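Next up: a single chain in structure tokens, the form predicted on its own.
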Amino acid sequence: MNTAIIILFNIFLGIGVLVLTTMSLAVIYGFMRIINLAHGEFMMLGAYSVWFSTSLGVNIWIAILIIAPLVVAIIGVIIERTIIRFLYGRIIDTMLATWGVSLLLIGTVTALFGNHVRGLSTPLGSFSIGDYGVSYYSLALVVISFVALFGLWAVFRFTRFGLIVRATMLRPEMAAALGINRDRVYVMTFALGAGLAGLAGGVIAPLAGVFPSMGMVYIIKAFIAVLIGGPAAITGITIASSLLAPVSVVGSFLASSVVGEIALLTLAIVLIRLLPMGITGRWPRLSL
């Protein structure tokens, strides 16, 4: 019984982590159609923001929930204004540019802070389920991920900002004719996506540690989830995460982490083969 509870808990934790790491891509790729290969490095910057802030005495929750997304959102604005704004509609060029940004960020952080892992103590303590120890912070991560996901959905579904973003990305010429400042919408949307990546990195940092290449651990799964999710960005990542994470967790528990990764990739290949337009591509009404 305890084993089943632990597996179920780890499944929810896996879904939470995957949701956190894909929300940024749901905005930047799902709405803006930009393949951001610096996504993992945005997460890394969020993690370093938490580590640096807490080393200066800032409360860890303020660092995670406020400082990390804010710092990375500001960096996102700078990158969008200096690089990305000239490359809209040029997918290959944006891939190369964001790959260059990725290398630049890794190199800069490595030069400033070194290449070793920096740990963060997890707040809230832990509890036991039979012979297994479970961190309360893991529960907090699951809650944060689903609250953030619901908040993102609510913003794009019910707010004026969300309506303007969706309209601008769908019909940019019509939006401009109606007096909407497209440049402002683009930079705000990119900043939102970057901030979500910073939030993900900040939330994951106490569990995974902080090091310059940490984003590479998550970026492949995040892109797979977005591709499998399909055109309805937010709904898509929710469904994809709910399918991929349990397979990975169960495979890892029954055999090893390698088997879990192989099982996840196998499921991803099957789903992409059966549903080349993604899961939500089969249901046009799922527009968000």
Contents of the next structure:
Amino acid sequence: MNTAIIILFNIFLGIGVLVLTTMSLAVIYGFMRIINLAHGEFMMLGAYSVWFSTSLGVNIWIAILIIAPLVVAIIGVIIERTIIRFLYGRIIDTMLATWGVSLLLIGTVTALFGNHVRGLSTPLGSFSIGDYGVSYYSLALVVISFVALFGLWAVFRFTRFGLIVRATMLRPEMAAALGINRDRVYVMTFALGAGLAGLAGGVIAPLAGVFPSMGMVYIIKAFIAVLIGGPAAITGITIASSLLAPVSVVGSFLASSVVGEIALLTLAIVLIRLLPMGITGRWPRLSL
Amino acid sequence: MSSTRITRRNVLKYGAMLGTALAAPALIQGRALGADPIKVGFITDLTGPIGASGQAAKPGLEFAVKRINENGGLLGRPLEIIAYDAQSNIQLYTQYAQQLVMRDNVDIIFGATSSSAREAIRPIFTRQNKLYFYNGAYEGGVCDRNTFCFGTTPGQTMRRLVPHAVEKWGKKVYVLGADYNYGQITAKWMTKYATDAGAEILGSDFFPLDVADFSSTIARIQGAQPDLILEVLVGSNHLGFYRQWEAAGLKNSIPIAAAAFGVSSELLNLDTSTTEGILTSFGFYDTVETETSQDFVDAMRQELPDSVEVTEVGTSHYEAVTAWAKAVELAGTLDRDSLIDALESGLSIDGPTGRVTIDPQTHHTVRSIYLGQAKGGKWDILDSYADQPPVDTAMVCDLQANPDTNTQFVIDI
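So that was the form predicted on its own. Now I'd like the form predicted in complex with the partner chain, please.
Whole complex next, starting from this chain.
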């Protein structure tokens, strides 16, 4: 019984981590069609913001929930204005450019802070389910990621900003003809996406540790989730994460991490083969 | 055949050629007898993912060379280091190894961090008859007359660590390891020594180096309820395990004995609450007390950045250079075969780690092994064992009987 509860909890944790690390791509790739290979490094910058500000005495929750997204959103604005804005509609070029940005960010952070793993102690304590100890922080992670996902969906679904963004991404010329400042919409959307990556990095930092190349672990799975999700990015990543995470968690629990990874990748290949346009591409009514 | 007649012209021609040929050794030697330095080649990773390890190695090598130069050099010649940073990139290793041998024409080579890097460059030096010293702690098994290994192997460290941990904490063991050569082989030795000590292995898990999420594994371990964890986790991603372990509240209920914890200055960079109590075994810690250990640590501290610990890789580079220098003085030459004979003569030095003797059969070292436990961000030395032989490599390698062996054995346990 306790084992079932712990597996269920780990499945939610797996979905939470996947959703959290993918939301930024859902915005930047899903809406803006930019292949952001610097996604992992945006997360890394969020993690460093948390490490740096807590070492200056800032409360860790303020650092994770406010400072990390804010810092990375500002860096996102700078990168959008200097590099990305010249590349809209040139999807392959964005890949090359953001890869360069990724290398630049890793190099800069290594030069500034060194190549070492910086530790942040995990806040909150732990509780037990039968014989199993579980950290409250994992629980917090699940809650934060679901709140953020719901918030993101609500912004795009219900607010005027969300409507304008969706319209601009769909028909930029038409949106411009209706008097919408296209550049401003682009930069704000990119900043939103970058901020979400910053949040993800900040939340992950106390669990994974902070080092320059930490983002690389997450980027592949994030892209897989977005691709499987298909054109309706937010619904897409939610469904994709809910399919991929349980397979990987159950595989790791019953056999080993390697089997878990293999199971996840096999499922990804099968899904892409059966639904090349992604899950939401097959059923377009699942919009957004 | 009689077409070469003795004429005035021919006599002059051949005479001039003969004269040049006879004078050549004298000309070359004339250059050598000056202050022409002995070139010491060094390749390691100073940057990239495993750069921290090379950064800890370099001052050890430099300190040894500096000491030798202050005492008048070797054979009346000063030493000069020619160093390359391979940037954690195996391709650069082979490229720089070729450069050291072909272009720089060095007399001796030290270096390489990972086993994969060593296996990439070792054949280059063997082919060119350039003596090579590998000084990283590694999984054991290298058997090559041209190569000497100064790092510790599991047959030295795990042989002491595992029985100590089992006796201290209990007989139910869970094994975790990094899923590649070093992790798999070291975990096998852990399993062997644990079973020899009467322990039972409840389970073992291996992780690719890019795994950073250990929640499923932590749940599995709790399901198995071991008395202790024996682990050989490697690299930055795997460090997440210690934090997630602490966060799940297991830090104080299930203790950890580790093979590779401490090689990347973990105690200086992680919270003491995360590291406290982890038990390890190495050839050196910065808190080891021998005659020269603290002088060595002080000298290293001046060169190293604050975030880099003085570890085994520093002392083994220092000791490798010192042992090579002693062999050169014994042999009185830089000739490779004479040097190997001198190194195989039971040569022994006193280094910061204690007495280090070269084992002629395996070209590994018989050296002191220490047990260290993390305590308040420092290594507390629990025990020390002098003159520990490389029992793992010795099972498969005998260079006295088979000097032509040139391979890394995977030892069947």
